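So this first bit is one chain, no partners, the form predicted alone, shown in structure tokens.
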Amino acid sequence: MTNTSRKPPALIIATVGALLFLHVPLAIILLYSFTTDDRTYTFPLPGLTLRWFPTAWARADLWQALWLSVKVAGVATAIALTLGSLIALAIYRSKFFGREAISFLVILPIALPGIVTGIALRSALSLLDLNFSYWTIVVGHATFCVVTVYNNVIARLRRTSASQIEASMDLGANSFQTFRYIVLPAIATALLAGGMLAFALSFDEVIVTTFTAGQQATLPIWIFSQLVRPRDRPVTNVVAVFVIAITAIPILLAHRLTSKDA
């Protein structure tokens, strides 16, 4: 009898390779946050030291940046979450010409370049003679974000029965008590994940933000523009650290939520 649940062993090399590819850097990047030489990368280190961290922790200008990027991620979350979810709902109940062509047009921005985005809201921006300022930011990052919330509603309403839905309306509910007794905890976690995913995806956005930031400097915008100043490498890895892991997490806890609805 055979094991058919044995991998070959080349799916098993490229997964490892993979992975390996994809983290490595990551690790190089936390290593050399400890060294104490701040001008190369040298391996093996010269040494390891923790004093670059109270270093980033003094940057005035780090802590605008990191609180520019929360306030952005933050509210494009929030418009995210409404457009995605109204969009998502009057996708799924609703049957009018054009349809799938709003659905299609909803999902574009995520699926075109970074850089067709940015250069199409700079375009319409410079052509409706609006300054670039916090609010163009959030603009473009609500682009792609809504794409976010919006793939993860309408995937969760298209597993949620219809049925339940008519059996609320027939026992006398109006159309605010279905929705939230109904549909709201039936897509509770999806819009969860989607707005935790769409956080992520906002803080840690640097080409969308560059067409549209004008002269203000997101953390990612920060950290990019200190990678032409080599003495200040070592505080650019402590920050870039930091975006990794608030970036993982919630991303992580999205993977679980929607794991377990699965």
Second form
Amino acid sequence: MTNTSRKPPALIIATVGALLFLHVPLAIILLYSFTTDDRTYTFPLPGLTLRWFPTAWARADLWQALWLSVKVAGVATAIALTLGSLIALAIYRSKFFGREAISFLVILPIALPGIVTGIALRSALSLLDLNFSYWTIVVGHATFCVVTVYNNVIARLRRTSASQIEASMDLGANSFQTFRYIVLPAIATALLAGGMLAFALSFDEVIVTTFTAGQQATLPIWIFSQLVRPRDRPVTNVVAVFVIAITAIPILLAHRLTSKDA
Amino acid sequence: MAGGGSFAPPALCRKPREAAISHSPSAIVTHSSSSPAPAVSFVNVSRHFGEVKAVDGVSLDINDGEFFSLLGPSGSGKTTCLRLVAGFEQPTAGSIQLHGEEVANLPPYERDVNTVFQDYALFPHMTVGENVAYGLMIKKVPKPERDKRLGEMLELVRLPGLAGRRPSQLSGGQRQRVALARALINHPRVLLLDEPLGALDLKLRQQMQIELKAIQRQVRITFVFVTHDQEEALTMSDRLAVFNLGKIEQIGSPAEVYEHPATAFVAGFVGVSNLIRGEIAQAITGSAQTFSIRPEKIQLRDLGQPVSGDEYSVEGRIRDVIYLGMHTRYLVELSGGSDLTVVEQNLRTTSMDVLAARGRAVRLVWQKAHVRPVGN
Ligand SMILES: Nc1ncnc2c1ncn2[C@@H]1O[C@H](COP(=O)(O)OP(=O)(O)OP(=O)(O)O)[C@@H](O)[C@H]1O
Ligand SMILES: [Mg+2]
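Swap state to the form predicted in complex with its partner chain from the form predicted alone:
The complete assembly is shown below, putting the previous chain first.
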């Protein structure tokens, strides 16, 4: 961005246009969380008020949905950190038959449309005769959360020279010590970044969740239901603002962590 | 283990190491056997990767305290040999012994051997001091002792004051020293070095050759040194093994290998040699046995000059002259069509004289004693 003057004007217009297209809706949501009109989106706003914030705060169903989302995202991220890094280490360290196939299978869930993953999980659940529960949501989310952690860790491992691990063993460290002192520090920021991305992905996931949640509402599902049956419409905007803030922070941090030592 | 970490009197070197490993079986073996088993012993060792015979039937004894080089062209199996000693590779056949003890099933961290890696393999998230003291930290050597030995080590490789830096803040030569210090701080019985000077420029390389040799004399540890640079191997080693295609062509002292190359390959790889075969050999010596003759052993004479009974001679025409300042290299075409290289010092000649020699018919003469019959 330092040499803006040298770029062709068309490019600048396109860039600005794209940025506006992406961010104006967010600005509108922010704006309408202060409106006094609780039915429609009229412009200009009929008036400004802060009353939707305490209203949102007092809604028990909102708190329930939020708590469910946090729990699901937290556990799905924990599962993703464990499985994702273990798979990455296995794929990186050893050459076994079907290694590429496994690598592909791990990445597949994020490439597949969520609707396919959702239908697949739902049929699997009914086939196994399992009831919808908190855990069925977690499993659904873990499928794609594992991928983000795996991708981050394997990319980091590929940039770490294999001879560091050998050097550590050569200097007397067993596998566990080598993991503790050499591998873990090398992949620490990749784990953090992957984990935060996973958390953010899980936190606002709708499609897979609708297939695996049954009657439970995570926060995004709760917001969705609010749009269909509006009651205190600006409350949804207030919640949306918070969701934007909460998911943007980890994504920005993750971006900084991975680009800093690239 | 307290005290005794000093490198200065070599007699003290062994103490901390033996104390450090006294719980392991290898120490018991070394203590009880007083016969000087070779530091490293390969008996018919092979390491095949599918079709590729990286190491193929190698037998080799490296003596305790020796500076031993593995010399060979790229892909000849030197690194694989080193990795077999370190424990990163397992032989597909044969047996490897360290100080008389079979090590086939020992993982790298249970072998009393340390490695200086070709890419140095420093840990980027640790400081120089943490890198060097890593082995001691793993062995849970108490902090005061660790710091003391760290100081001595940095002194030894002439890097005092750099303990707080990160590897990324060092020059190539400094990284090389850190890698060396990190491997030596454990007082291993054998130090493996894989082309440790490969990444350095010529000046630094020559300086490090001298320093490395001095350090080896000081610590009296067996050094196994991998290089593809024949000059480096000749100047530094007590003995060397010449590798080709996973096999050893010759083992000997630098003088032996240079003066008496056992095979045509060694004659060509170590220094420059003229190999003379078949009919031309027959015409010169009366036997079709291939022989080698070093360029510096050949004299150029005018056609009419006499040849004595203890000399061989052959006629040729100077095809090319390369003036190199200190000496001149002549390419002489023999009547059979092959070329001989001749090197002469520019004792009396100037560049004008030697360059004028191009195209002239000459007689090449050398002492019979300098001819080395070689296997094909
Ligand atoms: N892990 C491996 N898998 C397959 N082939 C290998 C492996 N390691 C080495 N090789 C092959 O074994 C042969 C010897 O390799 P090695 O690394 O020992 O050579 P080198 O003498 O050290 O060469 P350089 O001087 O280039 O380092 C080469 O042909 C190499 O391709
Ligand atoms: Mg090599």
